[in-house]
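In the block that follows, a single chain appears as structure tokens, in the form predicted on its own.
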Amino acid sequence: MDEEYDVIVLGTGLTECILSGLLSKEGKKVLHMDRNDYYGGESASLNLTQLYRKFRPDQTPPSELGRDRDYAVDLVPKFIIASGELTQILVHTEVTRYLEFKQIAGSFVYRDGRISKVPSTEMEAVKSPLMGLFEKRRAKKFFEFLQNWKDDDPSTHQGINLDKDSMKTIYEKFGLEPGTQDFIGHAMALYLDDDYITKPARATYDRIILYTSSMARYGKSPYIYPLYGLGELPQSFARLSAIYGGTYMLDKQIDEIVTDADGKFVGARSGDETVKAKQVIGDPSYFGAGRTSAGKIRVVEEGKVVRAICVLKHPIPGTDDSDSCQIIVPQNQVNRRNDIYVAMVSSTHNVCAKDVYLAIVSTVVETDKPELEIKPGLDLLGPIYDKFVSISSQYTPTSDGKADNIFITRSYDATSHFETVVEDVQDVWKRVTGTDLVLSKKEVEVQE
């Protein structure tokens, strides 16, 4: 370990693996280390033994759940938006050659005590119980307005300025009911809370167009998912890094981030070995996770997320026996500030044994009783065979890293997709290299 690298990357979460893959592809000499003996960090997919070891070290998995190797249980529930930024990175790097994708069968939204499918076709929209007949007409006009919008053609603007007018103004212009606003803002624009309503409408417009274009791409839902679990994503980017000369060391404890007299990064120490590099990138757990690291507070807690991994022996009731789905419980429906999400996958995705379903219920923690907060989501699942609850801190770096060459990524948030992960990748990339990340555009193949 006495040679010097351009970049040391600490932690094999998806954010770190994308960055190490991209940096290796750019010709950087990268050393990637992780304290765990598996890839993925906080975004890993675990087999049954690893799952029980993490949550219940004194218990062995019940034999009736089937074979250990049939399982790849995601720790963080997220889906890939078909037309989103992660898809662009997967295609740009050609990491898609290591992965196979399947569609998520449907997206559902909770309203007035029941769940309804988010329409994916015009026919479904006509039949949907989410709106009455007159509201459907108003909503149709709203969506036509968005689809026809052209920045350089004022005749499509109907007197609205997306960069100045708020979403509240636009909802009122089209006379949309609060329930419809909930549906648009939370089930389509995928906002966690209602703060967006008073802000300029441009960001919401972009999110709705992303959702509708993703929905149009493959049908049933706007989401795709990798076979064998989300842990396949970091592993595929690690493979990309290795092809371009990146070096990997798993099961390697990092004991110290070494800095010089000016506080600049010099290297990382593991035991009595120190490996040197010009820059370091890593997840918050390697930099004190809220405590001091090398005499500095490098990351601060912004909040917490509660997640419950639930093992079911049946599909979720009310989802037409879907083998996979997302359910959004908008915050207004359950008197909260943040939405509750349910993400469900099954043996169709090669992540569990036959006739087993894995549902993860999650939300942003708002009280001192986090498990009670996800109850509205848990109540939708029917009988739960087993449940593993975690509460994770959300860390964010205190500085941009340019002064000391220490670049820290963010924790995985409560959103149901990877768009914020890619924003973090783009942000760290720009801070590390000084240039914007430019991606090429192509299509992703999805299994029927």
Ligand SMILES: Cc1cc2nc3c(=O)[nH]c(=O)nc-3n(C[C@H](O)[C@H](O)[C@H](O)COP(=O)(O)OP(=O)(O)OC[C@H]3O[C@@H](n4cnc5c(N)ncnc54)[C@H](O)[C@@H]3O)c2cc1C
The other form holds:
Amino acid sequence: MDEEYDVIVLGTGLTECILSGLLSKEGKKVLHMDRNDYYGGESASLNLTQLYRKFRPDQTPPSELGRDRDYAVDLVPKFIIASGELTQILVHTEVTRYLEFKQIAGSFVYRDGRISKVPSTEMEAVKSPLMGLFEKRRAKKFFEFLQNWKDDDPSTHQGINLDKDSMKTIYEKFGLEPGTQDFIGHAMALYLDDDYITKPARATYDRIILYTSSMARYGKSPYIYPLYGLGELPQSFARLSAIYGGTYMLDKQIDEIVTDADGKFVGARSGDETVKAKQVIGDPSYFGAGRTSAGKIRVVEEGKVVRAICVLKHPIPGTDDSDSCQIIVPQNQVNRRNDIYVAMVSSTHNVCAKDVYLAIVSTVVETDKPELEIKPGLDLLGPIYDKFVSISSQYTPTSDGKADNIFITRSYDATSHFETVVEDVQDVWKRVTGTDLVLSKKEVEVQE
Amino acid sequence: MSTKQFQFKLVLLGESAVGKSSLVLRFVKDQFDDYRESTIGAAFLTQTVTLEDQTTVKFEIWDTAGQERYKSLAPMYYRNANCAVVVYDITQSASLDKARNWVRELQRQADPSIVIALCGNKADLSARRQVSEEEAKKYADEEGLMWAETSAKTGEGVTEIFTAIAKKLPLTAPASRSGAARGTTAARSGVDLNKQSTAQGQNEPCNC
Ligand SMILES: Cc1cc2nc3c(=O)[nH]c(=O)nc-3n(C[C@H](O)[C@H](O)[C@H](O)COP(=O)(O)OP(=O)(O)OC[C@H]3O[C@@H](n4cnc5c(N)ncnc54)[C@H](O)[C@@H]3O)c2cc1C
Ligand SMILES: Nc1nc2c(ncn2[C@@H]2O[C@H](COP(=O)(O)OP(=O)(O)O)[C@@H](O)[C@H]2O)c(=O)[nH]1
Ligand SMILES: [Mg+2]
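For comparison with the form predicted on its own, produce the structure of the form predicted together with the named molecule.
After this comes the whole thing, all chains and molecules, with the earlier chain placed first.
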């Protein structure tokens, strides 16, 4: 280990693995290490043994859950938006050749005590109980307005300026009811709270268009999911990195981030070996996780997310026996500031034994009784066979790393998708390389 | 004339430096290089074997990309593999122990129908042999593995072992079996990310 590297990457979460893959592809000499003996860090998918080791070290998994190898239980509940940024990166880097994807069968939204499918076809929209007859007409006008919008054609603007006018103004213009606003803002634009309403409408417009174009792509829902769990994503990017010369070491304790007299990064120490590199990238757990690291507070806690991994023996009631789904409980429906969100996958996605369903209920923590906060979500699931609850801190770096060559990624947030993960990748890439991350648009082959 | 074509995912396993990449290079390109640095950028290699009855078997070959060196091979690597070549170096007895570990791991984690071939490489160096043919053969028989000695350097036994694997694979399924279909875009049960949404483009009314 006396070689010197361009970049040491610490932690094999998705963010770090994408960066590692892209950097190796660029010709950088990368050493990638993880303290765990598995890939994925906080975004891993675990088999039963690993799951129990993490949550209940003194217990062995019940044999009635089936074979260990059939399980890949996600720690972080996220789906891939079909037309989103992560898809772009997957296609650009061709890691798609290591992966196989399935659609998520449906997206549901909670309203007045029950759940309804977010319509995926015009037919479903017409029949949807989410809106009354007149409201449906108003919604239709609203969607037509968004779909027809062309930046350079003022005749499509109906007096609205997306960059100045707020969503509130637009909702009012079309006379949409609060319930419809909840539905549009939370189930389609995928905002976790209502802060977006008073901001310029452009961002919300972009999100609704992303949602609808993703929906149009495969039909049932705007989401896709990799077979064998989300943990396949970091593994694929790690392979990409290795193919371009990246060196991988799992099960490697990192004892110290070594800096020079000016506080600049020198290397990473494991036991009595120190590996040197010009730069280091890593997840917050390698940099003190809120405590001092090499005499400095490098990351701070921004908030907490509570997640309950629930093992079910049945599909979620009211979802037409969907093999997978997302349910959004908009904050206003349950008097909260943040949405509660349920993500469910099953053996169709090769993540658990047959007739088992894995649902994760999560939200941003608002009180000192986080488990109570997710109750409205848990109540939707029917009988819960077993439940693993965790509360994770959301860390964010205190500096951009340019001064000391220490570049820290962010924790996985409460959003239901990977768009913010990609934003973090782009941000760190820019800090590390000084240039924007440009993904060459490649010609995609369309197969019959 | 109609020939049947089958495609299978083949993975190489075994300790670092036993000659896995060299075996692939010999099989795919009929080359050998004494001082080869680890292969950079070689993601995917394919090679087709034609059997006597004109059936062709296309191997989609996954090399480790060096991730085995520090025990960092991702489970994704051997997931869905239809066949595995577990390699040891006949001049290093410890490499057979590593091979045994890999066989055990495959038996635990991989598809139960996986075809495993144990391969004693560097047969050209038999003067420095540490692993006897008898010992390896006995172990292979006990575990129901195919077994052969090869030399990536001279080419001895290389095509033969891959052809033997091709013959042993269940040639009953259609061209793309679930496992091997990964990586190719044809005939997948899932969604194809490379497919652009064509019918319903941006200007269509929203489909929500
Ligand atoms: C969540 C959501 C998303 C939507 N997304 C789109 C979209 O992407 N594109 C789009 O064009 N429109 C959208 N709409 C509007 C909805 O699709 C319209 O109600 C529908 O398009 C009616 O169109 P139409 O031209 O057939 O109706 P019209 O020709 O105007 O006449 C039919 C009218 O009767 C109503 N109607 C008919 N059958 C029923 C029924 N069974 N129950 C209740 N009302 C009925 C319809 O709402 C409609 O107003 C959306 C509505 C909702 C709730
Ligand atoms: N003599 C001899 N050397 C070999 C043979 N196969 C591989 N080597 C050498 O062994 C070293 C390691 O080979 P490599 O293919 O990189 O091993 P890998 O790490 O298992 O992929 C290289 O120096 C090869 O040239 C062989 O059959 N005979
Ligand atoms: Mg090799």
